[in-house]
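The chain below stands alone and is given in structure tokens; this is the form predicted on its own.
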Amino acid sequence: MCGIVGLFLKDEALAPELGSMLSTMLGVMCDRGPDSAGFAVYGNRQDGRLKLTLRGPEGTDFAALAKTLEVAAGGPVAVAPRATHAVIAIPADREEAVRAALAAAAPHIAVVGAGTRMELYKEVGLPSEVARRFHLETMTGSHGIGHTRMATESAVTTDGAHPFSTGIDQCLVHNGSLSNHRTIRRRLEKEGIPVATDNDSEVAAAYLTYRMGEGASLGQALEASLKDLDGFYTFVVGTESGFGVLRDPIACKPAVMAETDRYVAFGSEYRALVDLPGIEDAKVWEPEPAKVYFWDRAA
């Protein structure tokens, strides 16, 4: 069933309320997916430097690594270490070195995210317990994207968690399933596209960041979607400025969608949204079936 939680702050004055708003919202959905939780958060940007959120088992000493992958990234690495994840900031030129030396390093080590504005975290676990591990409601950003999963495609495994990234800045959040996601597989990784997981989720996010490399915006590569996959789908999908809704002609599955001078929200139901700020006097509405709704800060 799974559930899905987004929110895109047009009033910057909010960005501190950012995280705690988003994990109350994920915290509501808890029982639409209690096998396991994530989010990505779009925080302030530093320039020049890229920011990496990596994954490893618990007790992993995220600062000596950090200190292992310095002749990498040319200078000292700055890590945010938040449990079992990591944030390291890296010159962004040097992205392929450091990933080059962590996986030489440290193998067992995950990224799970690229961005230079995103963080993303996820594990198993109950929705609220995975929001308070990663301290989601001290988060600031312009927006962020939610997902509490009930497994069907895949196993419950933190590999199995949204949200998906598969190209800088760029994640997903998904509730339905699609049929031919094995299909669309094959053909990415014919255009050198990697699925890392057997998720159908990661498909459709690897696709989107192929259309997106062929020169698409969001907006169409969302329209593109609608033509190459099936099934039943809702995607909530995140960019560096942007925050895009889509769902499948069909659209069985809930969402709504808030709008206030200060904001636009998602969730999979209208409770997800009760506690935001003047929620009493949004504009609130079901998206339609095969409809790209998009904003972008940039735009």
Contents of the next structure:
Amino acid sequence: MCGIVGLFLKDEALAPELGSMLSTMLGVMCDRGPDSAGFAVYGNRQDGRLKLTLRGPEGTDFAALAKTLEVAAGGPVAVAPRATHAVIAIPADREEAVRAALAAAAPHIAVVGAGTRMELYKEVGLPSEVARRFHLETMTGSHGIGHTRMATESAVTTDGAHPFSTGIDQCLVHNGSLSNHRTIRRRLEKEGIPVATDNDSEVAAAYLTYRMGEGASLGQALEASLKDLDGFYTFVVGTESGFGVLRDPIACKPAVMAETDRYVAFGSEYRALVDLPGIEDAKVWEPEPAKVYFWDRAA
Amino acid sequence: MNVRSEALKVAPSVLTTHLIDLASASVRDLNTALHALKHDTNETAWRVIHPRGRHAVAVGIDAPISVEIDGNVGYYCGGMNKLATVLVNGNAGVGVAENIMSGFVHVKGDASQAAGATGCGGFLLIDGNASARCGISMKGVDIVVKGSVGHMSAFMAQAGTLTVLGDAGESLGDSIYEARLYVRGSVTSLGADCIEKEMRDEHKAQLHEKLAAAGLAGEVDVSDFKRYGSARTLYHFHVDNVSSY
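Starting from the form predicted on its own, produce the coordinates for the form predicted together with the partner chain.
Let's see the whole complex now, leading with the same chain.
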């Protein structure tokens, strides 16, 4: 089944509330997908810095790990641990060196996301509990997406949890199942876009990364996926400044959207949206099949 | 259970509205109370507040009562309804009035997919749009949608009427048996074995009756509608039609 939520703020005054709003939405969707959960939040940018979200086993000493990365980073590495994850901020031009140093020093640590603004957290467990462990309710930002997973296409592991991030500041959550993901995976690998897990949803994320890497906008990349991705899907996608929604042509999976002067919100069900401010007066509608919806702050 | 009675100041006698607040009562509380009602009940007026998108609100009623729901509901609201009038002052999720047997379900806003699915009787009125698969496998229900319907509406429809004042999406009436479809706006495409049919006087009279029942008497001209129904070429397997199945 899976549950998806997304929130894109138009009113900057709501930024401090982003995490608490998203957390509530995610909690309501627990019963659509109780086996794992994850979310990505677009927070503050630090000039010239790239944020890497790392995931390690319980009890990982991220502060010590950050120390070992200082040579590769060319200076002190700021680290912000949250349960099994930590965000390190490094000079953007040292990404390759830091990733290499990390792989050498701690091969069991995964980089689950990288971005100037995006931070990404995911774990197995009840979604409301996952949100609580990472203190989602305290996070601030301009937009974010979240997912509660009922595993169908791959195992219940943290690797199988959403969101999937395959490019800088890009992430995707998916409800559904893709039938041609192996074909697309092979095509992407030939193009030099690696897909790390067995999960079909990661293929969709990588596909969008590939399209955007070719110069497509988020909207154009979503448009292209209607042609190339076969199966059932509702996608909610985040980029550094944008937020997109797409349903497959037969609208197999549910979706509800709400828009006010202050935000655009997405939920698999209306229940996820009921605590948003001003929802009583929001424009609430069901996104049409095969129609690309996206919002961009930069536009 | 949090059910309280709210006396209406109309007559000193019997008219009482039962108010159920889903902020404190559960949907099970609500449905249990509604299921306990007999056909001759005097407790005919019910009001539900704070539904907050919950599923299965006012499902399985079998009594001539009226239930007014203030707000948006989730899946299957008014499902399996018999005799009751269910009014939703908001949007409805997937499967509103699914398998309705009789009575009247009225959604003031939009409805999601599979509205009125498998309905055997009764009347479903949607003031806004209905999404995909409206009236899928309908078996006698009358559905009136003031807005538009999505793709695959009236798929495998067997009996009843679907009246759409707006447009219909792709594959209207795919594999239809005998239901009558009246559409005022455009139809993106017709499904397998569904064709446009002549609007004879009997059809205009039927359409007029359905529109009147929807409170639209005199507001809409029946001659603006086209009728669609089964070409009846797929009733029995015939190898020449194999690509249409």
